[in-house]
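Shown here is one chain on its own, the form predicted on its own, set out as structure tokens.
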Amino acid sequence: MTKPDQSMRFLGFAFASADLLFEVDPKGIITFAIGAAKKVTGVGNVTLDNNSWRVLFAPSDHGVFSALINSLEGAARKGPIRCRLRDVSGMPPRYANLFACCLPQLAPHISCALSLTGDLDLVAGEHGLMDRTGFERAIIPLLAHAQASGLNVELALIEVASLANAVKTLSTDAADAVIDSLAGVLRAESISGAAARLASGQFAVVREKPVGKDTLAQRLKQSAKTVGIALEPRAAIVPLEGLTEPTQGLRALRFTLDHFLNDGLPKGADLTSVFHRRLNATMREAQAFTETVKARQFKLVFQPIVNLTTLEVHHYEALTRFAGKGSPADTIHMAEELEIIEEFDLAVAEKAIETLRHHGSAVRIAVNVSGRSFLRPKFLDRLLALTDGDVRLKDRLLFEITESAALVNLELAEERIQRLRRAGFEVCIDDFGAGAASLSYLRNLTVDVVKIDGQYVHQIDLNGRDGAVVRHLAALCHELGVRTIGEMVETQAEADKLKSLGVEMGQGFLFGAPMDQIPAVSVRSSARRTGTVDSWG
């Protein structure tokens, strides 16, 4: 058997991964191409040799092809690039990843190798940037393959504060320029095409890290300055390489995104530490939240909901303190965000039900329950499991689901829903009104209860329209054998004008603040008292 030379065994080891292999001049033209130039181009008798390599990609991607080949230096390897091939008449737009390095026995021209690929997921959007859920969904296969790979990876957040105003006074296909040469700068710093435009001058990208002084800000200055634009970009860097499982990773840079949507870059020199500060906090707080849970060191106040007719108390809703602080949203939202809330909803839930059982049976609790722990797959049987087949807890514990944009399965969620219903539970819709899926809602699931959200409480006597939904909302409600409740009412001017729409139920402030323990008789007449309800849900 005759033995291979080593060039002819490079050569294989290079198509087992592509499809076409070429290598690019300082002007741009393609000096040798290799492989399957009628499979990458689609169309047959082409020659690539003395071409200009903008023939083979569509124009939307002359940027990221551009941006890459200007940033090799030295040794460099970049990739995989998600690029878009150039469209050919009567066939779907085709993708291919792209590699490209720089040998210094070669330079300065530039070996690059294009693998067809039909998985389309992760090149969405304009600019061919992804949107933030696109993004989201990104991460976690990366993160596995930067894992299994020994690859150092990290997030890099860039804002272009100037970037709004700036494309103001330009026409629509020079914005669309600027775009475009920007887009082309992260997607050719990006692993898999992994770059976003989170809002209009917030961008993100996962890359690995670079060797060296990173020029990131600069090169994106620099690519805005050759399309006739100045721009000031700055750059912070979050290390990913201490996220060592995937989905506790996503569930960090979520919480991280978030921070930087709401309050942008922070101001200072050292924008790298200051994010990864931040993220280790986040990381701190859900573990200090998890050990206070698996510790019960929280308690539960209780805040009345009255009939608006009667001003009995119907049923008391549990809310939830941690000692040392004030209001718990901040710490529940981290721990929804982090999807670590399931084993607080639990916890709750153990905790309402020992007071039930230590009170007689007039006492009715309402027990909040994130949407995100409810379609949890162990979720339900573990909940029931609490109540252990207790006869004396039906009609007295009514579930109230909270952070309702988290139902995305209707389906399920009905069907979890009617077994709480048999078992002899009720369940309730918080926030209801707040979203563009309620009505989908009343239509898919079928509940007992409806909490109004407080935002249509408030404006109730100062905007007609809010008046005419709560009034429909109330008739439709009615019609189906809902009840409903109206939060955050402060005055009596709310409570007579929600009791004149129709609504059955208020809680808030006016009918009394959340209490340390439920009294002994139901409360006849409600406390007199202004402020905002301190709820989590």
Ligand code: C2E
Given for the second form:
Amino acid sequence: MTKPDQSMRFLGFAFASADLLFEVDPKGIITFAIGAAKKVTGVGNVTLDNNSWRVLFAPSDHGVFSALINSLEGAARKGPIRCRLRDVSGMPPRYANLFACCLPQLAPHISCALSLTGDLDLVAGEHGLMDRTGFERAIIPLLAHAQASGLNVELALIEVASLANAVKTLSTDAADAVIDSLAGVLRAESISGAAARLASGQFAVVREKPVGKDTLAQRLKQSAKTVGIALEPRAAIVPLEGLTEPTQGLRALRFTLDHFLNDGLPKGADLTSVFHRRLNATMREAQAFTETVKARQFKLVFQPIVNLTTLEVHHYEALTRFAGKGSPADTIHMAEELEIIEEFDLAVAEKAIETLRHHGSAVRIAVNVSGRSFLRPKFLDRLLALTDGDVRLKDRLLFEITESAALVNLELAEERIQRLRRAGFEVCIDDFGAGAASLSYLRNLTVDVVKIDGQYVHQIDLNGRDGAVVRHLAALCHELGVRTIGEMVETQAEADKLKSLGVEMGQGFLFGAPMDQIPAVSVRSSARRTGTVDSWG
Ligand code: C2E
Ligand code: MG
Ligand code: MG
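And the form predicted together with the ligand, for comparison with the form predicted on its own?
Below is the entire complex, every chain and molecule, led by the chain shown above.
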């Protein structure tokens, strides 16, 4: 075999990573193109040479390419940048990853490589920018990728204070052109398209730390100027390196975005130090929580749930109290966010089981379990191991699934719920009606009880919207054979209304606040004999 020519070798490498290679001059004219032009453009016999690069990309993404060309300095390479290719009629939108560099020997010409991609992992919305939810969702895989590939990543927060006012005076098309131009710069700056519009004048982008001076704000200003508008963007940088745990990164990002959206960019203050202070505090809190749980430094209090007609106590809900603190809600919320809730839920179940073993069979307890724990791989085995096949616990333990929004896999959730029910325990969905997904829970999950969220119950107006919601929920549950509890019942009037709307049981200060001990006689009605066991059903 003859020795290959060096340039052929480079061509081989280039094609190994791209479908189309092309070069553009400073005016944006393609001066050279080689590769699968037809595949990329969707048009046969197309000549790219001497055409503008615009023939390659969808108009919405022209801003990205312009911004890319303008941001290349030295021999730096940019990419991958996800771009939408020019639409081909009858075909769904197509995307490609774009890399570009400006070699000193070829300057001012720019060398570009395009490779077609499948579906977008990162879902972008209007102007090719993500919304906050999509941005947050993208961050964990992005940080993992950055860590694996040794990239030094940072979060840039951009505020364009005058944007809303400036675009108000423009036609829709002109306003879109302004946002497209800013979006183009941000997407070209981002890693894998992780650029978001958080509010009308607030943007965020995850990018690689620039080598020299940061010119992002300047470039945004410049690109707005090219579409005829004067803006004063300001940017602040938050380093993301060192966030080895992806959940830490997510937590930190959420905090930073909240702070940015509520207060804007700090005037002169250093956002980086604010961010780090908060991150360290969060990590300390998480550590303290894990230790508290390990040492079982919390107690359970018990609140009765009564039958609204007979006023008999049906069961007690176990609620956690940490020493010296009131409601555990904030702590639990933090533990859920940081995904350290599983050990806690098991510790609570363990304490509740101990309590049950100390009481007669008339006492039944409901234990809260976060939806986040519920789907963890080993959780259910560990929970069932705590009950250890003890027949005395059967029909006396109920699991209330809180944070049901975390039940992202309903099929798996249903399988686990049925395992619990087969083992002799009942399952309840807590805070029902609070999330948009409530109806799909009822369709997909076979549960025994639903607890209607306190916000629909407290100060309920029979003829208002909440009244209608509760009436229909109660009727639907009744038809499906699911029992209902209304929570946060504080007055007799509320209890009466709930009953008239068809709700079976109630919980709230009217019937009793959470208490340290379960009374020896667990039923209110004098007609009942102590120790009577009545079934859940
Ligand atoms: P939840 O499970 O919906 O519990 C009901 C909350 O409402 C309790 O707050 C209770 O004290 C309060 N409450 C009861 N009756 C009334 C009333 O008439 N009026 C008003 N305004 N409030 C009433 P708490 O104990 O602060 O718990 C808050 C949340 O924290 C719970 O909501 C639950 O989501 C979570 N939580 C509490 N203990 C645990 C636990 O051991 N494990 C888990 N995973 N979550 C828990
Ligand atoms: Mg509950
Ligand atoms: Mg609740």
